[in-house]
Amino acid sequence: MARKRGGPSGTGRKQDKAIVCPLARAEELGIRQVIDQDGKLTGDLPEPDLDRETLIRLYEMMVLVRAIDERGWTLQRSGRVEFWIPHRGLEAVHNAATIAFTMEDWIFMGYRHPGTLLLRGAPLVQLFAQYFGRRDEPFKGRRLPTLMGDRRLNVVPMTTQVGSYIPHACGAAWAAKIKRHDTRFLAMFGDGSSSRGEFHSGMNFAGVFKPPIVFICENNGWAVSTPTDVQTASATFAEKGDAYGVRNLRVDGNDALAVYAVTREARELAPEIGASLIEAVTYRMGFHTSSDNPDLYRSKADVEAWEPWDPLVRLRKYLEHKGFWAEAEEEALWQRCKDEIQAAIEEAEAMPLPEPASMFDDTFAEPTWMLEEQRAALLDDLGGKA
């Protein structure tokens, strides 16, 4: 969430008396929305046509990638994953715009997406043998958890580098149009990626060239410890995209209905008008990574402003409403979710981890003596074990 100068941050600076959260400020700040915190429809927006199986779908997704999280944080803790990057509070964006998408359309994926593989239909138990390493997955173990992704399911994965791969995405959207094909592409990345430069040369190329892509920023307030207000002199990060001539907006990143409507727009504008540039106005409730305390840098009040914000509460609050949903079904989705978690956990363990020698495997088509090299020196440090 943006500050004012002479705010709260890890610099030491003095604390607001009063944070509110830019959500409740929705109309006033161009953020587009179609319900209210309490799933009411009061916003800008109009509620957009999907049937009760879709939205149902949504919210069961939005549900399972909360849960997934929540069991994931206790994994790393007990030393069975190496390393866990939290996403609880960003369930909305990345699942809502995957189903704006249709299957033939290619997504590049951030490292807090895990709804966007299982939407796509890779199995529950494929994410779990990447966040243990699994020899079997489709990295061979050797990448780091949650920095997932599967070209089988035109899902590109996500590099340790934030927004290294926005070039890639519109060379890739460019070489569609060029073939004349009718896919569109979508690329996720969070407001950190905006202060690279890889970033500013694909808007740049966006704008001159109009590849059918749409760029989803998804600013959840914080690039690891700086805040918003140190991060750029932007107003919003939406208002970049003027400067490459793409079009752009933002949206309540919490509101899975807004982020649907807004990224399908964009999608069916593509052919006509090139990238669209959507900021998602969210917030990372948790903490950074496994590695982080945010407490160092961020205050209870920050975190509390948000709470009643939660996109989980407020598409259930929506779908109970419209008379989808009721207590029942809810208690009965967290247990199911939870026994196919379990289950995927239990399968993925039991796989045999990567040999040791094989990380020298794929680097390049023929092995350069250099690498062979080192495989020797390695398999002798082993003991001839690969």
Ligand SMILES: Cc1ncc(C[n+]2csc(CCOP(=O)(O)OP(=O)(O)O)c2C)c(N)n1
Contents of the next structure:
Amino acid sequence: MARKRGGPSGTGRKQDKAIVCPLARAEELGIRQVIDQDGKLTGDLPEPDLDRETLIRLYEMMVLVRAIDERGWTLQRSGRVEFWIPHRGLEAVHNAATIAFTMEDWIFMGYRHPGTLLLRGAPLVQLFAQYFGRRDEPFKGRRLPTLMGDRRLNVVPMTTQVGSYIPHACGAAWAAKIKRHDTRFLAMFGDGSSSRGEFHSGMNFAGVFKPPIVFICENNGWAVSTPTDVQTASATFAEKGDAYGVRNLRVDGNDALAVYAVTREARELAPEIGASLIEAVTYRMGFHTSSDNPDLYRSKADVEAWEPWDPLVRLRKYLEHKGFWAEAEEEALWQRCKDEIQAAIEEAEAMPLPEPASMFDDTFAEPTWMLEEQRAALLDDLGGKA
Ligand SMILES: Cc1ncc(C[n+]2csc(CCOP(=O)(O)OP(=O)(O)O)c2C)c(N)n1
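What's the form predicted in complex with the named molecule like, now that we've got the form predicted alone?
Below is the whole assembly, all chains and molecules, this chain first.
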């Protein structure tokens, strides 16, 4: 069936004509929603059965990760953090998807998904210790800031090679199925990752063997500077599932309730039907990374079209309509988030850095002669200091 892609999410190459956000044309474009721009029920997907406490926790986490992004950016710009991968505008997808799964389920996350770890129980200081490259965080200070994970929390460490973990996730889900475990799996990746061979191998495997997995393709309009109409000639990313016999749908990625509803449903269906591919239509409001300049390839109008669809504002309005949130609480929440972040920064910055030669550890069970040689050369350069 021919589907419409829907405009500027990735068709916004440098141009200044008026652009309509595809979320404003959700029904026409087959993008499922629970709430509209003003947080009111659209009547499309049913309102998910989430209690007040869970809804508030979700909203508070979305605000916290927005505040982390703002602070992370300034830390990078002032030279205290080496590198930053922003996630502004993408808060609904990963946070709502994470709460749709249980703690026993496994998540393969991307580099724009800090809330996944926090919702699973990682302390904030662990994230900042990773951003600052400190010795005592799970990766021993050796990974690029924001490339995280934590096996203790059933969150697989993010791999820099985009999309490379899709077959790994399929394999893990297949293993659970063979062992008759009831564990389900979530793998989140970007639109650009769908051009990798691993995406196609993974989808084919998932269609044939039906492992209990939910794929979320976070279509944020861009893969660095590549817009979606250059990424693919397909009308949607979801429909790629059709070719492989994988159930698929599109959801409003700025509607946390819709993301939760479709992800939860896909999780529940997984033992019976296997995989689902969910295309979450959203927008990367920030730079690709701190090494990027989007002014060179996208127009202001494209970004402005998405501003009124801010996922935080929409969920807040929904909570207000339900009487779960009041404007007065907003300022206090932001202040609390900023204070928590400041405390985590102070604690993480005071932690020790890794010893330089530790970069050779944990690569092989037995270090190779080449690594031994390189380690010795480094120590020599450093005058014997480890
Ligand atoms: C296999 C591979 N090719 C290229 C890169 C360089 N690269 C880093 S991020 C990125 C864009 C990925 O786009 P997408 O999957 O849509 O995720 P997004 O960054 O938009 O969240 C690219 C090409 C990479 N990390 N891995």
